[in-house]
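Below, in structure tokens: the form predicted alone, a single chain.
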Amino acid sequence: MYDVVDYVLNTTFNLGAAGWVVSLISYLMIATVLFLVAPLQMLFLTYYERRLIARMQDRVGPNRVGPEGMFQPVADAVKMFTKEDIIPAAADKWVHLLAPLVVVAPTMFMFAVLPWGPGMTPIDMHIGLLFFFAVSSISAVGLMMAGWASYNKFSLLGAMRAVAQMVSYEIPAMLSLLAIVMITGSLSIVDIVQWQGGLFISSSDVAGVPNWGLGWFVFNPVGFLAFAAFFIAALAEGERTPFDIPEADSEIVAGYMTEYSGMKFGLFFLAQYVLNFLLCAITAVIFFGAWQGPGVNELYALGITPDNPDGNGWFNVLAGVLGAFYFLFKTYAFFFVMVWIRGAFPRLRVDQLMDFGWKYLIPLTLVNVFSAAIWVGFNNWGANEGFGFAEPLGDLGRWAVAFVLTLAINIAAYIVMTRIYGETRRVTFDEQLADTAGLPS
């Protein structure tokens, strides 16, 4: 953003703006865009989901307010602003008030490290990935505050479910990301995106691979298993079906949101949809190259970069627009999958939720971390680290051996864990059936 603003002010209009002025304008523009993106995303995604679910259920969906019902989210927002704010008499009023703020604030901070295009990351932190998920974990505190302050057993039960679910599924999510961090050797989100240049094979693993922006992690066995585990954990983190247990309306009314109305409920709604957008976005970033795609790197190379300070700033704009298109297309595709799953699968029980996370996903991701170590050994290590025997194979040969080994390990782990988990669930079901019938198990 700094390069673009500097080019527009000092090259296009020749204003001679000082560096601090360019920086100030750049940061103000970034902050304004980010604070506009969150509510606009929420409005769009609610309409997007309602229309998709309606089509899946052979309905029309919102179609009255505006053309094709496009202004329905605006009408809902007006309703939220004008609804009466009711606080239970026995509730802790200050905690009840602060809970939705604690939930929604972290989602705004998470935008700070999201890369929208080449050179379009608001803040390139060297621990950007850690910052993203550390901040996201704060929302669990707000959920517990909401359930506790409401003085309602349904709310408290929903809050306890939400916290238990988030804590449980953050472990396989972090183990999935650990495999990627091991491969890249960096916690910088920008570095992780740059690593995914190439053509189905990362140019960072095999030198000389054409850089079409298609060297995504999902194309290798370690990245694919990490992606599958992470996306399942993301569904649980975002409380999406089949993991929407904290808000189970058929069991606990609406969980931690039971005693909320008006704009406080709207803030919970905003936080949930923005969080889901961010989880889809970070999935696209880590495993599908974010803005990486054909043409972006070529355009960016013609713009103003540290390697090409005399480039044309309009190529930065073109590269940014194309990169942002790729990034948003991938993000909305993942949100479509979330909606698709909601329309196709029923809600899990609490015991099934916990069993799946602790007994299935965590062991699989631990095996994947071992596979990542093998991948790093074959692709990055040499004689000094004890992998001198692999050097005669060359870069492509080492990559092929690593691919075959990690693929075999991960497939074997998937088969073994599926059989063990299936047998465990069958025994548990038989015991529950015997208890219900009053028979010895």
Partner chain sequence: MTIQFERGKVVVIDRGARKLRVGQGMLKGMAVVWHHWLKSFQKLDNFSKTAGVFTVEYPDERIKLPEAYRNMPILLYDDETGQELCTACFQCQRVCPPQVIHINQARNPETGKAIPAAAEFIIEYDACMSCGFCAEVCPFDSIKMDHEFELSTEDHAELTMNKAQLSRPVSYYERIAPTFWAEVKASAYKKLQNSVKRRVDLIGIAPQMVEKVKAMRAAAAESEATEAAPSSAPTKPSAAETSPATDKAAKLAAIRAANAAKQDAGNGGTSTPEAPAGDDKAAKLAAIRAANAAKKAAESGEGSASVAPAAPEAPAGDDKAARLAAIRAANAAKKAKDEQENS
The other form holds:
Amino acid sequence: MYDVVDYVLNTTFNLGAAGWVVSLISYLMIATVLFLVAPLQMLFLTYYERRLIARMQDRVGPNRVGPEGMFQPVADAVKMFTKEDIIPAAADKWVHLLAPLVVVAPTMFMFAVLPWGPGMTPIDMHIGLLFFFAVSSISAVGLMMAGWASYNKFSLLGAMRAVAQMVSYEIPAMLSLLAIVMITGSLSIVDIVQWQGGLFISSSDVAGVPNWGLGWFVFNPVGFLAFAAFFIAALAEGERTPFDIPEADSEIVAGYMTEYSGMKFGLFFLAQYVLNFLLCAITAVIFFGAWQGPGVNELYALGITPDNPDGNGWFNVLAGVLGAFYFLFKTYAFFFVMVWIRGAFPRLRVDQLMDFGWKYLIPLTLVNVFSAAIWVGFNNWGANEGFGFAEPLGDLGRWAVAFVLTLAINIAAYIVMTRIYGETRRVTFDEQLADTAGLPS
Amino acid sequence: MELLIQIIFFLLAALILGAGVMVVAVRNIIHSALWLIGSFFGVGALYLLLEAEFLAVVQVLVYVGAVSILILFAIMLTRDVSGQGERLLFQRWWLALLVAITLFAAVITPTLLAQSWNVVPPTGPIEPGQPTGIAGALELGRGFVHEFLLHFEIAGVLLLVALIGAIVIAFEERNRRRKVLTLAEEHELRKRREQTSDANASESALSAPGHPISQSE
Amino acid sequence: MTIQFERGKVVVIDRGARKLRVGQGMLKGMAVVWHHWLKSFQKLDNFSKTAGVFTVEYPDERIKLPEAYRNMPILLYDDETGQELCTACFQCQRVCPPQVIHINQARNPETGKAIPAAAEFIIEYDACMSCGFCAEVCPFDSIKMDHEFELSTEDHAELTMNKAQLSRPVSYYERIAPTFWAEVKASAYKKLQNSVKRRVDLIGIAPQMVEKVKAMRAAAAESEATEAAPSSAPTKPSAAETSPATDKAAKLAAIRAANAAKQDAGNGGTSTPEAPAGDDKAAKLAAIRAANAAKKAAESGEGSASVAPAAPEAPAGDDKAARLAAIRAANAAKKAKDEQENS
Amino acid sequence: MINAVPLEWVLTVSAALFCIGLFGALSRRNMVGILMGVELMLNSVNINLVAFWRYLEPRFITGQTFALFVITVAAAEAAVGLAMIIAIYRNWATVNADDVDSMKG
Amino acid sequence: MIKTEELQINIGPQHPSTHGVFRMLVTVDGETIVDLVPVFGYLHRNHEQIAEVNTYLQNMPYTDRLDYFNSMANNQAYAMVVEKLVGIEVPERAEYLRVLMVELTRILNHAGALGFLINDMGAWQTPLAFGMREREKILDLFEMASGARMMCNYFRFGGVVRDLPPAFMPLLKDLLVALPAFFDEFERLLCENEILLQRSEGVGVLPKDLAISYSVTGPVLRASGIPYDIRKAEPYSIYDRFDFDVPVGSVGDVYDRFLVRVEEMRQSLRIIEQVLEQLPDAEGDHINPKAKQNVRPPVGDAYARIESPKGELGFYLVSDGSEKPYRYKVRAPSFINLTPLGDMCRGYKVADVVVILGSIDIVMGEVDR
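Could you drop in the structure for the form predicted together with the partner chain? We only have the form predicted alone so far.
And the full complex, kicking off with our chain again.
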């Protein structure tokens, strides 16, 4: 983007703009595009979800407005805009007003580090992953504000639940990403994506694997367990079934959104769907190689890159389109899974949710961090770090040993943990009564 | 470029200080906490301006994402937050003000007048093994497992101790907690009491005569 | 524990308590949903299927309603002659659980004798509970249950249906319930023939058929006249003029009756319901009640100077109800006068 | 940054924030308010550390490391402090520092 | 948790999961329920008093409106009590038709009730949609036979209003193919689901002897382990001619109630299959031709009860010899099963309230009458 703006300003119009003006303009343009993309994603996702879940329930879903109901979300948005904005008399007016903004703004920030295609990352921060999660944690403040300012018991209860849930599930999410970060040795999202070239085996682990763009993390045991744990945590972060407790309509009406109407409610809705999109996207990025896929790397190699400054620009476009297609396809596939889960499961109770996060997911991800260390040891370390004994196995052999070891550890951990957790959860009636034995009568 | 940075700096300074003043001046403790979050955010942005990206992100993650949430939780769990009809400050708040202003004067005078801070970053030939440029996350990570390993471990232990300590302090002992008996538990207890007093009357109602269902075991 | 009954036994449900649960139950559930998603591109067109879209996209496609379907009651009349099957036997009015059927028996304007036809027949659709008793008990197969269910309206009072709105031709019912009608067709028509014999003039003709029947009769008369003699031609216009003339007379009579009722109100006569303006339903009900009262007074015939027929003050803007009430009141008043004179 | 804004400015902001925090910690009755004042002070310290690191020793990580430790300590302090406030509230039903004047629970 | 003040929350009367206009005044300590007071009467329609100004026949469509989910069962109970009072014989075929309709009603009621229960647990409509799909089919059959989907008004004193139309049987046979598949699928979807287990195991336990003293009936009682089913205990109509089992639970929690209902649907299916085997072919024998509909029972009283899908549904009538009942009383299972709700919820979490309420399976039309 910088190059294009620079070319237009300084070469075509010969304005002689300073470097920072050029970068400001180019960043603003990118930001505008992303800012427009976010609501469109929300509009599309609501439609997509409603049609999908309807099909899962043997229904048809909205199909009246526009072809196949395509404009249903637009109609909903218009309705949302034109509704009366209600502020409860006892509410804290300013906080009530600010809360939706505080919730929406971070989700917009998070777009800054998403890689849409090769060379199409808005900002390649070297701490991109950390940025993503740091920013996502801000919206918890907004939820708290919304719940408190509404002056409603249901709102406050919902906000407390939402915040407790978000804060709790950030830990397993971070821990499962820690395993990936240990393997790549970088927090940069671009590096993580780059690492996932290969064919079922990453070419970064084993040199000489053909790079078809399929060396995703999910294909190794560490990555798979991390993926499962992360996706579950993402469901909780995005308040999706079975963790949609903060807005459990059968219990606390609509949680922190109870006292919101019209556009402010629309903003919450926007934030939620955009967050869901982002969580699906980041899952696709970290575990499924974002834009990686057959053909993208080859096309990109022919385009203009830092290594190959005199390539053909059209190949950049082609690689970008293909990469963005792969990326969005994976993202929507994850959203499909979210909807699928929503279609299949009831929701947990709030104490069960906390138990699940703290007593099951966190230990499991801790074991996975241990596995990741083994993986890194076998694949990346040499004699210097004390892994000289593995050298004679060769790259592939070391990979295989690491694979078998981590697979065994992870499966064992999964079964043992599930058993222990399951036993503690399944308090039979007799045990429940035995628990009363010590009670004062 | 420089002007832009200066403008940004002043805006940030205004945010940090203004929000800080609001933190101590606002009556409603929730508003106070929200202003505190604003101040934290300003500090985080200042870190970004100072090119400490990692610290900026950690600031947001820890302060905005965790500490402020903790504070908000603590406020909501403790009391009515409006603060209406109560004294906001101690009776001798002017003393505190005096101390603060004196300290500020004492610190700032030598800073601005006596010392020349016109420091030039060390340039010159870079020795082999010395880092180049501005240290980032990578160098920090290296540092934590080499140079500052002990410090890092101590920080970890500190956090663990704080975690356990917080739980121990805030934990309500089991027998002090209110236990609401469910119907089944209550019934079981009553049954046991009856059993101890009258060993005979413990059969369930099923075997009572006159039950409509004739049953054979 | 198994308790043996005479046939069958008591089974204690297996809770699967000792099963190892590592998430396979959730996966099973997801598999079911996946199966439904795949199958959702077909239609569930058969009762033996359990998957496939079962939505009926209502305004576009409609389920064929079974013959027995019952929504709201309607009145049948014969297609050709326009004769209504109803004889105002009051069976339906008596059996109706929410009491929403109101019938007014027709009378011969000259003799005052009851005619087997309903002068007015009102059903309050808004309170009807669609139980179908009226159709069941009707001995003349006149009242039947309709299949029309799109009755929603913004105006509550629109759901009070009078005879004109209730009447449907027999062919309509034959179309929606062919076998049901085939069973009763013969007896229904036989009974209709009997009651038609006792009807006079246009009484007993479905309101929407009145003009047609009139035209038909006029045509018949004309053809008769042309056949018989040209001298009887001047009778035609007078016949055509009768209806506005009687209307006017009726209105006059109604006004007179109302005045009389007002005067007699103090004498312990039937009370005069004062309907608020604009309340159609109430007006109609009041009209019917007043007419009934008048009828009763006329029938009892016991020197009813004190029991003057009461006419409602018809609200402005409700022509139909007002006119109906007026006619009825006028008839009753006339009758009462006659009887008074006789006694 | 270092060319546009002199170090003194940053230090002034830091000192001012420290004094605001100090005033809050000394004067507010509400214990949560006191804790918030302390958090402000810790933040100002961090600004100082990062500023010195950036202006004086950008190639080494000592300043940032120190700041990170301060954040760690702050987080620990917040957790323990708030736990104490909750425990106190449970026993005294107050969060005003001057009402809590007994050493016995 | 931290010691907090008790908080009072109103769940209802307008609330998505109170199954109508029903209010629960919940006192909570944190998330734990200390006290729960059910408040009802928002849907009171004076049913019993209206019945005393109506004739006996006119009450028949009003009974449809009691428990609008299973009007056929209500009709049967009312028809039975009047027949008992007057002494009307019911032809054989009519009895079979009645049993067929009531067992279909049981399936549709349980399919709907389980769907709503899982909905209250937070599933987004899928089990409900599946249950409703089968319910639709059964309602189509009802419509074909009686003319209405829900307010069937199909029963008359001495039989049923009309015989089955010719198109009925083929569709019913198709449905009998679908139903076992539906039950299996429903079980696969939910019965082993770990989340459902967590939400329902050990929740809302109603111990055996308390269930008896609370006088609850139906699946709620059977889930507590009492094998009490009026169809077995006091076989009315022709229920002594069918083989079917009575499923009982062992603990009495929400999970048991769920499983008992699933199993009862299977048993109802068994009964329907036997009905189809045994159904006599006599055309026009759907109603006793001698039975008058505008009855004038002799002076006296009668009580008749059936095992409705929700429990014991009884009608008590006192006749003074006129054409209208002198006294008319409904023993509504929903109402009596609702009485232990407050005690059952005590000690559980707020989120469990709606689940326990859903597992009792109430219809407010019957509770408030």
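Here the structure is a predicted model, which is why all the values come from computation and not from measurement. If you superpose the two forms and keep the largest set of C-alpha atoms that fall within 1.5 Å, you have the rigid core. Positions refer to the first chain, counted from 1.
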Rigid-part agreement of residue 203 with residue 366 between these two forms: yes
Smaller rigid part, angle turned between these two forms (C-alpha superposition) in °: 30
